[in-house]
Structure formats: structure tokens, C-alpha cells
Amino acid sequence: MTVTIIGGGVAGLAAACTLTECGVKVVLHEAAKAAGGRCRSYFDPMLGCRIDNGNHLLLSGNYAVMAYLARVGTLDSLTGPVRPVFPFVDVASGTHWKLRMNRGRLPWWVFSKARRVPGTRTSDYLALLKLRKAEIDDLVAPLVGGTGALYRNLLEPLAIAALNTPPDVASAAPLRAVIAETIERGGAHSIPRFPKVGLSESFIDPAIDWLMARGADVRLGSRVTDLTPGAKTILAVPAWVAAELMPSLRVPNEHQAILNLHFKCRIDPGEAGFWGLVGGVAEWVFAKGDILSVTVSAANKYAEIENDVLAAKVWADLATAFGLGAEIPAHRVVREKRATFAATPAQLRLRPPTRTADPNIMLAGDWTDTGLPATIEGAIRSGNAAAMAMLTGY
């Protein structure tokens, strides 16, 4: 059996390397010449470095990502705090402080003051349980937008990281999933980590070598505009690549904005390598060498912002955070105006399942049904499952 695999991101990637595993022909076609999609880094000339296009927190609870990694020979390229730890600033008083959390599954840590966010109780964690019973229609800032501090520093930006969606309109249940994978099952399962070098590095270019060392057909630069009838086909491309090649396809079709902004600037990267910022702009800050790499989630609000009056404001932030001068270092403004679908209620029921109405087709990619958000764990999970799919039959 050949099988086509139509996207080369990592939902793309993770299906083609399963079903190569399993010793099935695949031809992977990518449209761009690199791989990668939203997960992937290049050069910037004008940095005079490598920078990635988006940065990616992941945790040690994200199984599908470490048993790819691990596939491709590349689980050590991550890094991160050895420990359960998550560093915020907030950058309207200037407080530095860390979430703490133990490693087994009973969360002792939120009975420590030294350990859980600062201004909570130890009952205001209790808004936890409202998470654990939420439904599509229940929303993440009525459910538990009234545990005040909790919410501020920890819930919300949480909420707004995974979700990529303002939380008074996004869905809690895929935020549920989340948690339910990661923080109850301790602190273990919820040690930050993220690429030592790049996305690239670390996702995608040892994942086509894997693939072509055992055979596998990788075209870049390979354009499919029309699909093959009879042939066994994963489509792994952007929802609404999908719903063109596919027009019976019912997929999301609202989208929520990602800004990404890298300065030239080194700062010590302390004991995390990276942290959240409240009461700003910026959102989350990745020390890389001579790059401070910014994220900003939810970002449809900035796209009429200019990239400069954007990059002062963040930068403001990070002044303000980590005490830097105020003059703008050298900086790129990165924007996907479409880097996931937006989370709401009417948006989730809109994700297909792994499975289309003809038998030869599977669909991969973060947009599928596969009860996280638009995550990498959530494309890897949907690629594993394509794979599955096409090998079981329909």
C-alpha cells in the first residue's frame, strides 16, 4: 500500500513516520520548500541568526510529543527547568515571582504560600473542580473568572496560552483536557520544556531525515491542487486547504491571530529559561542566547497596530520586567493572522473527525477532532490517529 500524505507540518510528519514505521509506502508532498508549517525556524537576516517562527511551550505530560521526539532521536534536544517551575513577572508592579508545584499527583503545593500564586487562598484552587466538569457551551472566564488573583495570574493566562482565544468567548472543555493531562496529574507530568536550538532542530529536520533513510518520498516545493480519486490520501494541510481540496468539508473557519516579536538582546535566562508576563502586552518571554523571544496569543485585537508602535509597547514590557534600557534593540515582528482556529463553542463543533465520508481519505492536523486545542500535542495526536486510521481500514 502507498499511501499520499498532502502537508509536511508535524501532523503531516508524525503520520507519515507511523506509517512508515509500519512498513507502508508514503509520498509526503509539502507546498512551501521547508517543512514545518507553524512549527519551524529559519534565518533572519536582518537578526543575522536562526529564530523560530512562533515559540512553543510544551510539558512533560505531552506524550505524543516526547514518543515523537523520541522516534526521530531527538527527545534530548529539549531543555527547560528540571523542575515543575513557572517564573511570572507582573509588569504593572514589577513582582517577580514562581509557581512551584510538587511532582507527585496530590497537590500539596497549593497549601504553601512560598509555592502558589501570590494573593490566593488555598480554597480559591477549588475552581479547579468547575474545570473538570466543563462542557463545549460552558465558557473559561464565567466558569472561573471570579477567583480574583488565581484568575489574573495564572487561569487566564493559561486559558489565553493553550486556547489562543479571549477566554470570555473560549469554550473551557478543550482547557479542561489540558489540565486534566498535565497539573492534576502532578508536577511531574507538568515540567516546562521547549527546544534547546530550534523548532526545526527538534521537530521537523530530523523527522523528513528519519523518513527518507527508511524510503519514504519527501517532494518540498510540491503543490497538490487536486486529489487523486481511488488513492489513499492523508490530508495534513491547514483547515481551509483542506475544505478547498475538499469543498463537502465542514471545518472551522474563524481564526485567531499569534504575534511573535524576537529582539537582540541577551538576558540571564534564570532557572526556567523562559517566563509569563500579566498586565501587559507581552505574554510569554523565551531567553534564546541573544534573543528574547515574545509571544502574543489571541492577537486579532493588535492586527491594525503598526509592527513598530507594537514592538515599543512590548518592549515597554520587557524594560519594565527585567530592567532594561529603554532604547528598541534590533527586533522582528512576526505575525500569523490565522494560526488557529478560534476555540469557541460553534467553532469546536465544527472540527471533522480523523474519518471523511470517503474511505480512502483521513484527515490529520490541529483543527481535527481531537479534544485538545490547536496545539503541536494535538497535531501529533492527529497524525498517530490518521496513520491508524488508513492502517485499519475504514
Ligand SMILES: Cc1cc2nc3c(=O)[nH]c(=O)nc-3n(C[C@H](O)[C@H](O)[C@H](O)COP(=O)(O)OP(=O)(O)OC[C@H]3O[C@@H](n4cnc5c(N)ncnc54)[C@H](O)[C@@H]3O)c2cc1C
Second form
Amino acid sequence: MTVTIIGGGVAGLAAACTLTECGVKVVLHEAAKAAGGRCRSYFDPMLGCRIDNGNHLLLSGNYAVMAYLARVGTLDSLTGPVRPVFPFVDVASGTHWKLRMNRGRLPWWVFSKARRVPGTRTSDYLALLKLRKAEIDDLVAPLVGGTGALYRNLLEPLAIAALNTPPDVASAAPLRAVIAETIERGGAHSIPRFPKVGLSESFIDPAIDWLMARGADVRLGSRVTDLTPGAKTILAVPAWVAAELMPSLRVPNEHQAILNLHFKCRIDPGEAGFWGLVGGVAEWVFAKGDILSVTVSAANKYAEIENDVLAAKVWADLATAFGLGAEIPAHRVVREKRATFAATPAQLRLRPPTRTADPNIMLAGDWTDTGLPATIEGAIRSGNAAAMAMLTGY
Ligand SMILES: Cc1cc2nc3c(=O)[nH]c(=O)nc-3n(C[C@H](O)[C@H](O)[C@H](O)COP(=O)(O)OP(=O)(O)OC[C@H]3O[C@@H](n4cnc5c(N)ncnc54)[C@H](O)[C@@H]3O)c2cc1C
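Let me have the form predicted together with the ligand next, following on from the form predicted on its own.
Shown next: the complete complex, the earlier chain at its head.
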């Protein structure tokens, strides 16, 4: 059997690796000259170094991610704190604190003032239990309260990072899935991880080398415009491309942007190498060598704001948080306009399953019905599922 895979993002690569490992001949088409899609690194001539299209934060409980990296030999390419610790800075007050979970399943960290979010009581964390029962129509902010120190300083940033959708319109169901696999299983499953060097170095280039070494036919710069009738095909393209290639498909069609601002600036990475910021525009900051890199999610609201204005706002947050000078260093603003589909109840209902009406065509991608938000973990699981469906017919 030969399987054609269209799309060389992490979903397509995961499908290709699973099929190749099972002895299936794979032909993978990637439209761009470099694979990776929304998870890629490239050289930025202005900054004079390689950058990622956006910071990607993973958790140790992302077991499909870890298995994928182990398979292609790059598990040790991730870094991060050795403990489940999340440093935060409130740019409105200048306060720094660290959320320190314990490793085990019993969350005794919520009983410790020194470990939990400042200004919160143990009983506030019962809000997390409400998420356990979340259904697709439950919206995050109304479900968990939507006010107070725990919401502002932990639940809201967590929800925005996981769902890339404003919490007042985002469904709590995919957040429930993330929490069930990480925080609820304990700190050992919630340790932050991110690539030491870059996304392509961890997820993309080694996978392509691994595939080619095993005889897979990887075709970069190969945009597929039509499906070949009868050919066994995994469509691992973005949702809107899948709908063009297969017009009968119903797919999520509303998206949220993510902004990344990369500043040429070196600071001490501290214990974790990153910080969550609240009370400003900047949301997550990663200190990677000479680059200080900032993520702003659910960013459609900034669509009309000029890059220079945004850079000034974000730099002001960094200057306050880390005591940096007022002068903005060399920087690059990267706007991923369709970073992920909007995780609203209506959009979640448009996520299709792996199998299509055509038994020869399977779907993969973070927008398929994985139960998870649009993340690398979801994308890899979707690729594995499409490969297994192709292998087994189920
Ligand atoms: C800025 C940003 C930050 C993010 N942060 C996080 C994070 O912190 N944690 C996390 O887990 N996830 C994060 N994500 C989400 C994560 O990147 C995606 O879920 C994942 O990369 C999606 O992979 P995919 O393979 O499903 O899709 P894609 O990466 O979109 O891959 C699809 C591929 O198909 C190719 N293609 C399109 N049309 C054709 C065609 N006609 N023929 C051939 N090839 C075609 C594209 O070029 C692309 O390479 C972030 C995303 C962005 C954009």
C-alpha cells in the first residue's frame, strides 16, 4: 500500500512516521519549501538569527508529543524547568511570583500560600472542579467565575494560552481536556517544556531525516491542487485548504490570530526560561539566548494596530517586568492571522472526525475532532489517528 500525505506540518509528519514505521510506503507533499507549517523556525535577516514563527509551550503530560519526539530521536531537544513551576509577573503592580505545583496527583500546593497564586485562598481552586463537568456549550469565563485573583492571574492566562480564544466566548470543554491530562494528573505531568534551539530543530527537520532514511518520499515545494480519485490519501492541510480540496467537508472557519514579537535582547532566563505576564499586552515571554520573545494570543483584537505601536506597548511591559531601558531594541513582529480556529462552541461543532465519506481519504490536523484545543499535541494525535485508520480501515 502507498499512502499520499498532503501537508508537512506536525500532523502530516506524525501520520507519515506512524505509517513508515508500519512498513507502508509514504509520499508526503508539502507546499512550502520548508516543512513545519505553523510550527517552524527560519532565519530572520534583520535579527541575524533563527527564530520560531511563534513560541510554543508544551507540558510534560503531552504524551503524544513526547512519543513523537522519542521516535524521531529528539526528546532531549526540549528544555524548561526541572520542576512544575510557572513564574509570573504582574506588569500593573510589578509583582513577581511563582506557581509551584507538587509532583503528585494530590494537589497539596493549593494549601500552601507560598506555592499558590498570591491573593487567592485554597477554596478558590474549587473553580477548577467546575471545569471537570464542562460541556461544549459551557463558556470558560462564566463557568469558572470570571473575576478575582485566581481568574485574572491564572485561569484567564491559562485559558487564553490553551484555547487562543477570549474566555468569554471560548468553550470550556477543550480546556477541561487539557487540564484532565496535565494539572489533574499532578505536577509531574505539568512541567513546562519548549525547544532548546527551535521548533524545526525539534519537530520538523529530524522527522524528515527520519522518514527519508526509511525510504519515505518527501516532496517539499509540492502544492497539491486536486485529489487523485481512488488514491489512499491523508489530508493534513489547514482546514480551509481541506475544504477547497474536498468541497463536501464542513470545517471550522473562524480563526484567531497569535502575535509574536521577537526583541534582540538578552536577559537572565531565570529558573524556567519563560514567564507569564498579566496586566499588560504581553502574555508569555521566553528568554532564548539573544532573543526575548513575546506571545500574545487571541489577538484578532490587535488586527488594526500597527506593528510599531504594538512593539512599543509590549516593550513597555517588558521594561516594567524586567527593569529594562525605555529604548526599543531591534525587533520583528510576526502575525499568524489564522493561528488556530476559534474554540467557540459553534466552531467546535464543525470539527470533522478522522474518517470521511470516502474510505480512501482520512483527515489530520489540529482542527479535526481530537477533543483537544488546536495544539501540537492535538495535531500529532490527529496524524497518528489518521495513520491508524488507514492501516486498519477503522
Ligand atoms: C504563533 C503560534 C503559536 C502557537 N503556540 C502553541 C503552543 O504554545 N503550544 C501548542 O501546542 N501549539 C501551539 N500552536 C499551535 C500549533 O502550532 C498547531 O496546532 C500545529 O502546528 C498544527 O499542525 P498541523 O499539522 O495540524 O497544521 P499546519 O502546521 O498548518 O500544517 C499544514 C501544512 O500543510 C501545508 N499545505 C497547505 N496547503 C497545501 C497543499 N495544497 N499541498 C501541500 N501542502 C499544503 C502547509 O504549508 C503546512 O505546512 C501555535 C500556533 C501558532 C501559529
